[in-house]
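Shown next as structure tokens: one chain only, the form predicted on its own.
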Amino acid sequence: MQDLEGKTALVTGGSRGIGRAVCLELAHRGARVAVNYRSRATEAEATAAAVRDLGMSATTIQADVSRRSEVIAMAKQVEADLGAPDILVNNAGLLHSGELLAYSEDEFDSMWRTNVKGVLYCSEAVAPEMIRRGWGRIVNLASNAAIGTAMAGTTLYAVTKGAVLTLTKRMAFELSPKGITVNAVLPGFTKTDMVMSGKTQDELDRLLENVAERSLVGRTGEPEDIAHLTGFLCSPASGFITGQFMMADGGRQDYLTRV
């Protein structure tokens, strides 16, 4: 399906996990892809190489999305390399686990800057050109934590992702009349380095089994599960969908109102 032929997509945090899968999904759909990364240059270039293997143009751009000046420079570089972005996928994110009464203020601040300010900075950097052309797609990667999954140690992460949902609604309100749809994808537990690192194999096995048992489909998510939904929301076929929160969690049953 080449429904994004001629479009340029910027995917933040595109070097691995969900971001990498989204880059490849958009390339399959015919888009040129700018792979943003903060520190994983080797993985970002591998993602770009995989996009090129699919016959699409790709570039890698280093930028910390929590720094506005770097985001502005990134948007200019994408335009120079591939053309101004028609599509923005705000995927870059941080997760620091911690209990509500024993959290690290520095870790909370870093999550807020990346997960919330990063969405704002990247969106404001690319929106003017989308407005000029009268067409654009912005997809924000939030989390089902934002609406209350019962997983310990994720409260402040959930706070930042709840803010992403508010931003999504307000951005849709302001930008959709100008031809830009804005939606959020809420992944459930997905097997990525971000959520699986720092654990022993036994801990991982128990975690994956526990999450699978909470899911109606009986398994945890794969990055491709999230990428397929994101790709649809970036496509012309989604033009009547904006300001929406789209769940991709396998039918998780452990929400706080149901425990």
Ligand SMILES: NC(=O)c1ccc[n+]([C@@H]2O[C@H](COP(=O)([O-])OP(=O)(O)OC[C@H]3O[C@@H](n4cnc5c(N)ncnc54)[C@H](OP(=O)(O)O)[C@@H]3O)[C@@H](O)[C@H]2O)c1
The other form holds:
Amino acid sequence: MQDLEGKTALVTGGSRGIGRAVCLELAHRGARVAVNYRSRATEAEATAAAVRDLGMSATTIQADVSRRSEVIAMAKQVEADLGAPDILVNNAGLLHSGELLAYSEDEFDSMWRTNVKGVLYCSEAVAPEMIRRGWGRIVNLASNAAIGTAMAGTTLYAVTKGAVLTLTKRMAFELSPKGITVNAVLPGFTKTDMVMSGKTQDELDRLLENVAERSLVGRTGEPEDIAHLTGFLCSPASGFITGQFMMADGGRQDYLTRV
Ligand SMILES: NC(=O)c1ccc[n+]([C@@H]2O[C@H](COP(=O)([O-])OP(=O)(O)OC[C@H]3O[C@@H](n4cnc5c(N)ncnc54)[C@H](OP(=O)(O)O)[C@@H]3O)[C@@H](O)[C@H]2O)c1
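Any chance you could show the form predicted in complex with the named molecule after that form predicted on its own?
Full complex below, order starting with the chain above.
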């Protein structure tokens, strides 16, 4: 299915995890892909190589999305390398976990800057050209944490993702009349470094079993599960959908419990 033929996509945090899967999904659909990353150049290059293996052009761009000047430079670089983005996937995200009453102000600030300001900076950098063309797709990666408890120790991360939902709604309100749809994807527990690293094998086994048991489909999420939904929301076929929050979590029903 090449429904994104001729389109350029910018995926923030495309070096690993969900972002990498989104880059491949968009390439599979025929888009040229700009792979943004913050620090892992080798992983970003590997994503770009995988995009090229699918027959599509790719470029890698280092930029910290929490820094406005770097985001502006990134947008210019994408335009020079592949053409101005028709599609923006605001995927880059940061999770610092811990009990609410023991929070670190620095960690909260860094999550706020990346998860919330990053979405704003990237969107404002690419939207004017989308408006000029009268077509655009923006997909923001929020989280099921924004609407429930989901995982213990993630309250302030959830606050940032709640803000992403608000931004999604309000951006849709302002941009949809100009041809740009804006939607949020809310992944449930998805097997990436963000939720898997720093745990012993025993802790990991228990966690995965717990999450799978609470999902109606009986398993945990893979990055591709999230990428498929994101790909659809980037496609022309999704043109009547905007301002929406879409969960991809295998049907978890336990949002007032913890794992
Ligand atoms: N995994 C889950 O269970 C889950 C659930 C709900 C929501 N989400 C959301 O889904 C998105 C992707 O998560 P993931 O699990 O794939 O995360 P991940 O494996 O930790 O990967 C994070 C990605 O974001 C990039 N990144 C982080 N901070 C950045 C910054 N300031 N500027 C530019 N890039 C930055 C990283 O770049 P480097 O590789 O260069 O460090 C990396 O590519 C995030 O928004 C996350 O909050 C994930």
